[in-house]
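Form predicted alone, single chain, as structure tokens, below.
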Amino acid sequence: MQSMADISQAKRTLAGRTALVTGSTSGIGLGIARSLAAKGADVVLNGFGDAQEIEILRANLATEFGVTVGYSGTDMSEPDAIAAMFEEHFGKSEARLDILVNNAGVQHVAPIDTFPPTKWDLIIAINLSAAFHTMRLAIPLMRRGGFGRIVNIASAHGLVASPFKSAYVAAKHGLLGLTKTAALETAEEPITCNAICPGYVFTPLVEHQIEDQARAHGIPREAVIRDILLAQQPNKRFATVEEIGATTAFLCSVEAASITGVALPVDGGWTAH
């Protein structure tokens, strides 16, 4: 019979492995930065907030999980930044890199005629380009450590269209090319990359835009979550931050070697129509 120290460290697959994951000090990055540390897997987590909050932040997942937890502010929207971050935390010899969850976002909701181009900047930069960046240096790493995971957070906008998202949807678009093309380059490599295309996904975000919605339009809460924000999705329930974190876990261990260059929705039925 296994004792439980066996069975706590058989859930330990990640062990040895380090991870980056961008946009990670909130919401879904985050939810995936613990699983992957639940797992045993060292973590770099990355985004804004209250320095001192972050902090507190990245010493509990430490201690909670056991493993190496350090921090990078970058703005992803920088490629030089991004550069920086990596000769930072992975630029020493002995220093590896398994795991990189793209998950860094931005959104705004516009019609095209009106969609200022500053922000389509900005929404192309973070949601696509900042992924081309990070790709570029860590699979290099990757390969010197001869194991690889890339996990790119896409959305169901990577594979339908809603109205005044063009930045959102086209980025989301291309990030979906940019994981079947690395996928394909890196095939008969130990790298796999994959995309996850979640739909609406529970966060502190997401509770902002039910209290606006249910203000603006004068109805309940519950009428704003089902006829407005999960009206496109047919389980008409929110995904939570621990489910996306469980999917990338999975494509991010050794039972999903062979599966790369997917786009694995995570929408309660939306894209099936």
The other form holds:
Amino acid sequence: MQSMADISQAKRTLAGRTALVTGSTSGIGLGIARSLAAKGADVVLNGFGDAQEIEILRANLATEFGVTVGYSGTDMSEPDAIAAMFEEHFGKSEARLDILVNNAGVQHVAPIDTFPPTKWDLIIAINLSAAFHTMRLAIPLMRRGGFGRIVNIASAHGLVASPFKSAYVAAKHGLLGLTKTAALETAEEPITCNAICPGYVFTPLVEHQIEDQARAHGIPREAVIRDILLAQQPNKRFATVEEIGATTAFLCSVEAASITGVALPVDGGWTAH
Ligand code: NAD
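Previous: the form predicted alone; requested now: the form predicted together with nicotinamide-adenine-dinucleotide:
Zooming out: every chain and molecule, the one shown earlier first.
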């Protein structure tokens, strides 16, 4: 019979792996970092926030799951800073990078004719170009380590559009193209590259959208949630960050080795329409 220690050890299927999760100081990224750490992976967190709060988050994650947790405050809109982060955290010859989760993302909601060009550039830089910059540096490290899992957090908006989200929809559609290209380039190697396409997940990003949409449409926030956000989501509830974390951890498993190049909706049926 298996002891409790055996059972909890068996769950640590990512022990010995190292993961970088961009945008993991909050929301979905933090949920993903927690799911990977729970499976035994060492994690490098990234994202913005209060330095003291992030240090508490980092230390608690390490203690709770008995893994090594690092942190980089790199701005993912800056290609040179991304290269410096890789040099700092993965530059040594013995360093591993087994799992890369491109999750950092921002949103801006406005019609195309009044969409600020600076917002367009920023959204494309963080939600799309950053994934290219991390992947170009991560793939050689994965080749060297003999194992790689790239998970790009796209969106249902990578598969279908909504009005007023031109930059976000364009970036997420682009991210799916990048995902498929990387999957093909690594298909004969022990590396996979997939995208997850969440519908609405309740996080600070969605909270901001509720406020923005309420302003754009001139309606109360309850109406935004019921009639706009969840109007497209047939199961009529927000997904949780734990659900996205668990899906990511599955795609990072050995058992998911034949899954590559997919865009996996986790959207309560939204894109089944
Ligand atoms: P969030 O705002 O809660 O978290 C975003 C994270 O990205 C934070 O850690 C923030 O510090 C970080 N970040 C922002 N700009 C950054 C930058 N320039 N450099 C580094 N880090 C930066 O958002 P979320 O809702 O958790 O979204 C995470 C991802 O999931 C995004 O890519 C988003 O598009 C995607 N997504 C979210 C939903 C949803 O309903 N929440 C649905 C589909 C897809």
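The term rigid core refers to the maximal set of C-alpha atoms that superpose within 1.5 Å between the two forms. Fair warning: this is a prediction, and the values are worked out from it, not measured in the lab. Numbering follows the first chain given and starts at 1.
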C-alpha of Pro220 off by 2 Å or more between these two forms on rigid core: yes
